[in-house]
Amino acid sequence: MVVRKPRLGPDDWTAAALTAIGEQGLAGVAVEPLATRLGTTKGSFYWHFANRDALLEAALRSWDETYTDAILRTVDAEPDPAARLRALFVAVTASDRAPVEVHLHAAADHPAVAPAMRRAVTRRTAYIAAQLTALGFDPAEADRRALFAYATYLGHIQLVVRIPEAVPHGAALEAYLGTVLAALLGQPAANGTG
């Protein structure tokens, strides 16, 4: 008896471009290891894309619904906005997702990754912001400690890829996430300055 495999669809491709580029960055989106990765033929990808470009274009759409939009939904169900934040932290330091954020910030300049970097960290740092303004803080404070947030998010995932032993673990992680939260909900500085 002939056993076959299941059809692949355009979402078996772009979660394994995701992965690839995980692991190797945007040279990891090629079609030919994609398909061996898949048990497949180029035949498949061409079936479902018409070019390596569609296929980036697809991934950072899925990056974009699973990466942003979809940890924004889960945190949203929190009652108020400090425990969004702290949720929201949770969420972004137990990800496995880092590999793949680090890859994308790092090619944000590379003209397919450049608009969809720039709309996420528009809706992540402006929910931030929201999330500080319905907590009383002004708008323009907001958007500043909003931006501190997400650097310190960049810097977290850097570690966590880069050097992971320095990124703490258990009962440490959760000091260390009170530490970030409580300086990024801390008395704003004297006239917005620091």
The other form holds:
Number of protein chains: 2
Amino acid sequence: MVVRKPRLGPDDWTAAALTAIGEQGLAGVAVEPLATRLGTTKGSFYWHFANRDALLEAALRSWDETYTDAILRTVDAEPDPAARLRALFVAVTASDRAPVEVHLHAAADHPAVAPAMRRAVTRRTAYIAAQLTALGFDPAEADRRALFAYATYLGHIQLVVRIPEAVPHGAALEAYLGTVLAALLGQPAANGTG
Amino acid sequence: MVVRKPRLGPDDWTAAALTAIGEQGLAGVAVEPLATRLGTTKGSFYWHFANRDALLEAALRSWDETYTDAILRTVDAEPDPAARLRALFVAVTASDRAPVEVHLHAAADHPAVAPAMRRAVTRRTAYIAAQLTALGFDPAEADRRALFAYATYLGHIQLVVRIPEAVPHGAALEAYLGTVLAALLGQPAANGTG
DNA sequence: GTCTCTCCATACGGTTCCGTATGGAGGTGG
DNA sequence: CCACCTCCATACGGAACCGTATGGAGAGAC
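Could the form predicted together with the DNA be given as well, to go with the form predicted alone?
Entire complex below, previous chain first.
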């Protein structure tokens, strides 16, 4: 863990901060513990950054790029809206990105984190809504379903990170995601009593 | 705010702790700040409690009772499963309980909070699944939809607390909840292109 | 070799919290 | 009225941080 590099740059600190967010949340972005992990001291940190908040904002910019921009770029290469949505769902449920997302959302009361969360929800729901509109939903319904999908995503990663026992595995997880996708993409169903 | 009561009991500290969780999260459960708010000092606290964790556990027991037991008792007085589910949705979206729920979930990495979150998700999803089963869904599908509903709830309160601008108001909120409820309670819809 | 500039180590003071020790203040029983 | 018991105030030591000050260590310019 204490892999000493002869000299460090700001990017090393930013990457370490993002890793720490995934493991311990915002509290993990602490100068002295990070310095220990990087095998250096605060002297190095305060050479590259003005203060802790500057590091946090750099980490959040990196998060924007990795956790929203890159994902949407990749997914957007799919040929049609249905495939794009499907690829998006696979990408955000299958990988190990959940901890960072959950911990950041949990710290959205911090003045530097709140704008990042706003940017994320805006861009992500807009992208989903655009796909739904392309699938034939009228714009208002597309917006509602996009928000619905995003809320479900947030709750899902919350459960995955905080209470993993509550989330099914394997085939049961597949069946669960099938139920969710059918509900999100299906026709506005009439009320049913089963 | 500093309403001095001549003598305090454990319940005063527990209530203050739960209020602090709603406002500032787990970090708000700090002995010295709470003492200031209650117009007393740490001397009082450490008379009634062994340490900070003891206060936290008392607050979590109080949370169990207020935020799960009481709600489910009230809702269960409704005459039929559909009405119970509807009352449950109204109860959990309309009130100001969201901040406490969100802040507690955000602190589920704490060893005392994690069991409380497990208890909550277990009891709540079991209750929802029971209503869905009574509505005619087969048990496996009822479990899936209950978890789906709970994930959506978690994401929703997360958005309400952290990024309120992202959640619609008034009539738009009604329309949104209508879409959500239709999807959660509707027939397993066939895939639609609009 | 020495000068200089970049980068880091160490030491310090300040803040906020936890938990302990100890000395009361104030009501209650005898 | 006095001894006691419950409850609280004050003072202290310790831990984990942040940010600053200052003295180098190392590498390139010349």
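From a predicted model like this one, the values you see are computed outputs, not experimental measurements. Under this definition, the rigid core comprises the largest set of C-alpha atoms superposing within 1.5 Å between the forms. Residue numbers count along the first chain shown, from 1.
Residue displacement note: residue 167 has its CA displaced by at least 2 Å between these two forms (rigid core superposed).
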